[in-house]
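Below, in structure tokens: the form predicted on its own, a single chain.
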Amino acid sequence: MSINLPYFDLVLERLAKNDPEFEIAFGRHVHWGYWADPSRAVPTAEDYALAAEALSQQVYGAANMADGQQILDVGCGFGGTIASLNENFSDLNLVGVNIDERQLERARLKVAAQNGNRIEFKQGDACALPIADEAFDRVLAVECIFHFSDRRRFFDEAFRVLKPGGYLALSDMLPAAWYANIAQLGASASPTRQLFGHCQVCTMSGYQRLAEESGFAFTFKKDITANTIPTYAFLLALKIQRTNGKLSRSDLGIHGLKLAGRLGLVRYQILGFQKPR
């Protein structure tokens, strides 16, 4: 099963070509970066490979991550943030959900369990997930929330799944409260909708909302805005766009999402969330 994601029916082609820099900045993990001193960044593949996994690692650790747990990585991509995991950590059983089995594919080839840790990849919905009640540590969301269907019934899923006690992290690009009905009208723009398929925004206020009616406490939260900017800069250097056309666009909504961070009108955050024991 797939979805409408052109961004990564671009890298998916791109890797089957064997393309030598989207395996090294792709391979692996397909979010933005982290940098912890943004004046060093260089549009590199390297360097941006670094600071995805930075990121990942900046989300779990959010999640009071340790050895022996249980964890559920949902929009899992190619297993990147698992990857990390297992070589970070010891005895943990460890299962990545997408909805698109094409990612899960890659990531079941590339991802080896090590240290004690059992792997599993599974295709399914994150409002819908196929796992059972209270089965889980923590709950992991990488920078893909705002790709599914309802963010309420997510959130209704990792509190169910998740044992009491147990923490959900994700990280998501939040507008500031007034301009919300700007910043949904930008993601569904044709630049923005031709690169990143479909996207739904969220502000802060929202979050905790969800956090409330859902039964969450809100713990933690982390604006990474300032790390995440020279994402902006290796995309723009990369070019990506494909030759029929379908994405000669997508350098004017990467243009647009880095203006909105600049300013702060957008502000990527990395949000934690604990279920009551």
Ligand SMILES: C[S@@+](CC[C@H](N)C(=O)[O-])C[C@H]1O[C@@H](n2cnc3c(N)ncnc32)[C@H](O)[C@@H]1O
Contents of the next structure:
Amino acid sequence: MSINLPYFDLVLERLAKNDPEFEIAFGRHVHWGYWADPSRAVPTAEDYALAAEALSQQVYGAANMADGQQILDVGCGFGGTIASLNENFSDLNLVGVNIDERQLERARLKVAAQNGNRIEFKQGDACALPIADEAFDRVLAVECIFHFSDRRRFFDEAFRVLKPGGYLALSDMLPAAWYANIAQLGASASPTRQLFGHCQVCTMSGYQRLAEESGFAFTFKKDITANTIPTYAFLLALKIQRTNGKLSRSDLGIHGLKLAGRLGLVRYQILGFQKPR
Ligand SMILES: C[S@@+](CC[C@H](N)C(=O)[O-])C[C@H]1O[C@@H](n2cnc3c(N)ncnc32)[C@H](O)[C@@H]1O
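Same protein, different condition: the form predicted on its own was shown, now please give the form predicted together with the ligand.
Then the entire complex follows, led off by the chain already shown.
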């Protein structure tokens, strides 16, 4: 089971070649960075890795984490968020689910349980989770929900696997309501699609509807757009596709996202939801 995510093929290819910049920047987390003070950001792999770690912490910070919980990280990538929880909490039961077995192979190699935690990485689809009902206290989905085939099905699945009173926390890039159709056209256009694969956008009112329809209470909302803007300078400095000095398709897609972020047309949000007790 897999899906077409060209940027992950590229990251895996560079990691296989031991590219030191990719190892530092994307060897653990593969998502945008969070800078508490964006004016202090520098476009280096080391600074980016710290910011990517901070973004994971922002997302799980929305889920009222505590020692001893059962945590499911959906779309877990290389297991960076699980690695961070493993380092900062104890006696957790941590399960990472991802559709792409290649990422899970790396996660299993890189993330070793400590602090009395237990860790398992399972292959599976976010929209048909290979998880029993009411097995988890927390469900996380860091910067991956836009790839899922059906957000509503994922919300229903998260609701099903959470215990009563449990929390779902996620991060996503939300277009303004009036801009949503244009954002979807941009996401589906070839420069973006050829780098990021399938991406489906959702507005804030779309999330309100999802929460209502699946039975969740909307509990947390934090707009961190300004804190993520230095991501673009780093991605552009990285020259993801080598093109002999010409603007590459991937750079075009990144410039588009940067402009939408700067103009506030697309906002990076952390969202939290609770299953009623
Ligand atoms: C931007 S990456 C984020 C990875 C990880 N959450 C992190 O923060 O480092 C998006 C992730 O979503 C995963 N993904 C995409 N569609 C999925 C699906 N239907 N079910 C499970 N995982 C999926 C991808 O394989 C990828 O690991």
